[in-house]
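One chain comes next, on its own, written as structure tokens: the form predicted on its own.
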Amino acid sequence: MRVRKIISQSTVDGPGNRTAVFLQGCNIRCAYCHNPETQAMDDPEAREMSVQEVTAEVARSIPFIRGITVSGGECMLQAGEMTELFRAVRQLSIESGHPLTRLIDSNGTIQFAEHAVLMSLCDGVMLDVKAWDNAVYHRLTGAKDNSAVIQNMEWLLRHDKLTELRIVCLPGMVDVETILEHIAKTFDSIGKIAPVRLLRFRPHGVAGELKNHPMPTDEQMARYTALAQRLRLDVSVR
């Protein structure tokens, strides 16, 4: 596995507090990314973990931790490699007898439906939902249209696999009024929920044309919040 870094214990990638592995590489290139130094698969300074070097560091916290949450850059771009990754992991807390669960952290661009054994073992996906107007989308990560992120939101609502949608509030930049919008139509049409986090947009850590972009004020914050609860969904705000 290609390995930026790992953080043995984390309260903010997932419930409870986890292991976190941020895998090295990304297919999009976001104009507000917190990682970029994630985004290149050659960078030097990321290095190659067998499975079960990285099985191993995850064994050293318990029984501290909840579970484990692979991340990125994007990592579904290792999705075989992760499938051996929860699989150890699996049997890792059948030996411990302590239970851990397996958390993705997704920008879902690749479709979760053609890797059916990773989804298998993993417990949940958390997904970004970072525009829903194609043209917003574009121009935040260069990609073509945010097509494959509203089918995986779908399929993964369908079968239960949706533990949390996550969208970055940048105004005057991310739409998102709109995508709470048809989150809450698409749930609707499904039958099914699930939680919606608002995440502030914060510079530290960004690189490129939006380093020194304002974060969005409480005021702002709270008209997304209001919006997200007349519209019934599940919200809570970082």
The other form holds:
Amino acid sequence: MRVRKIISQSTVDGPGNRTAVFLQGCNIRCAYCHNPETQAMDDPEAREMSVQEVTAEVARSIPFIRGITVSGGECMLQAGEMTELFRAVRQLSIESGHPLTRLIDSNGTIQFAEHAVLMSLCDGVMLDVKAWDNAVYHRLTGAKDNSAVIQNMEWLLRHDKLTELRIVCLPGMVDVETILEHIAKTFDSIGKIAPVRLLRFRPHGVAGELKNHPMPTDEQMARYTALAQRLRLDVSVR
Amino acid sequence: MRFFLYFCTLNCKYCKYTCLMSDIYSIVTSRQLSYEQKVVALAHAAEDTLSVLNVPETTRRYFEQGVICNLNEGNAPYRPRYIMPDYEKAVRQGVKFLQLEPPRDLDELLTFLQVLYRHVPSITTYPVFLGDIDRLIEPFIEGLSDDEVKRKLRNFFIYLDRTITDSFCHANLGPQATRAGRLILDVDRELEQAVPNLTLKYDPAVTPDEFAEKAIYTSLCVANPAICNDVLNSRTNDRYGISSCYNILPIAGGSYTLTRLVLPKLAAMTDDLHDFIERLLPDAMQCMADYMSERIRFIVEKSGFFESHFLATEGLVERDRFVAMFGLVGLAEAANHFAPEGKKYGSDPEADAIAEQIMQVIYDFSGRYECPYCEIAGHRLLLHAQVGIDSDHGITSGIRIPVGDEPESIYDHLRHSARFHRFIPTGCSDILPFDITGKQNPAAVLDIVKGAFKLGQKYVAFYASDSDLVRITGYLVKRSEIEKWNSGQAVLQNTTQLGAPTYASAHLANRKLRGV
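Take the protein just shown as the form predicted on its own and give its structure as the form predicted in complex with its partner chain.
What follows is the entire complex, opening with the chain shown before.
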């Protein structure tokens, strides 16, 4: 696998304390990306690691973690390797007697429905909904449209694999209100829900035009939260 | 200048607080000591005019060399150092001596406790243990609204903080989740006080995650409560409480004495590990243990405490539930002294192996020595990782890893702790400052606690990098109060005066920050 870095103790990549594996390479170019160094498919600072090597790193975090999160870049670009990693981590759980959940952090551009084995080994996906309106999405990510993301959201919800929806709040660049309204509609029509997390845009690590862009104010975040609550979403802010 | 905690006639070479008779005049006329502090200092000075303990020449020399230190317990002990009253029993039966009937409602309970605390002696003259505070309160809040209870608790906690002006004072929570426990955590977070210290007894099989997470969230806001491994610590004592800094002691008992072995001072006497282990260490331990026995005999046989004090005569403490805490400090520096050049305790296997060898010798001695009047401990000494005092320089608390030498990985740090905590039954702890992101995910911090406790780590305390309250060695002090004291202003709490120099000299601001 092309691994950018492994963080043995992460409190920000899913529920509880987790070891987070960041893979190298992304298929979109978000303007607010806080680790743009992971975007290129290859990079001198990324290293090729075997599934066994990554699993051994994970093993060193037992019994302090409740699981692993694979992130990126876009980790679904290495879906095959990730399947093997999840299989190995499941085996590690069994051998160590310490349960480890396996989560994916994804931009949702690649169809989960087409990776049945991976999804059977995966406990859930934290999905970025970057924008709802196609033009907004295109301007933010450079990608054509977000239809794949929406399909994925629905598929994951139906299959009880949607751990969390994430929205990076950046007024002017992201149509946060529209996203929230459509998420609520989708939940209603499918009859299932998932937690929604509002992430406050932070310029830390960001390169390019948004490098010095201010963070949304507390008042702005409070307005988003209030809307989400009115829509009866299970919302939290970070 | 502080007179009130440091009186002693042993003339330890390294002690900068040696008492002279002329100091008594200074105490009386001091402008820096409060009235209460003068009274305590004078009592201490009076006690130290006596010479009633038989201290052999060899032992006296160890004192002078700073190898053995009695932590200013005084020359003629007239009460045990740490007392852990059975408050539940007191609430059930009332206290005749204090003319207190068993309380019938929350107001009566809180008044009852305030009065009783006022009369619990200890080395600091303040109560070091306030009981399982949630369990005491829980039966009295039925039918009262959260707001009502919190209003009363707020006043109660303000009273404690302003009258127990020494943060070597501890109340306990858990392991069961209770409504009282939750409300206490809420009030604690609102008030941001140094007193009382709180510790949650945590048992993953009993304490719900939600309650433990609330406790951790609170500690990342106000550095309180600490978390104690209930599974391991309840194996040592049937009914235990956490007192003072993090002392694990039997309820309805306590500890007669805490004397400490300053390992780096002893290690400095030889460069030969074999000589240290075979000759010096056994000799110093024997002297210290005999000295502790001497103190215990005086308390039990001469002082009259157990015949006359109401806590004893009314069965709120029992003589046979007191133990003797055999303290040690600076294991890290002692191990580093014998380790090959550049190898360090905490990160190097060779230094750690030496430390373990030293600990094993001390542990074996503590389990062999016949200590008088320590029935509950099987007449054995119980080891304690002593936190240090403000005059220690270059000596790390108990068995901790020195600030600056901490392993890169928090997991390695906690594994290391677990390896050494297993030797220590009466208190040892780690203090981990967390990045503020920890506050947003207390569940993650709880996962780390669960892992550490599973491996045998016994007690851990957190605070957030942006918190005003910080844990110094075990007790809490406000950084803002330290600044006040450092700029020459008077402060309410004795422990601020202790904490200010320790925060600087032990480089506590440089503790390795944890979290992502």
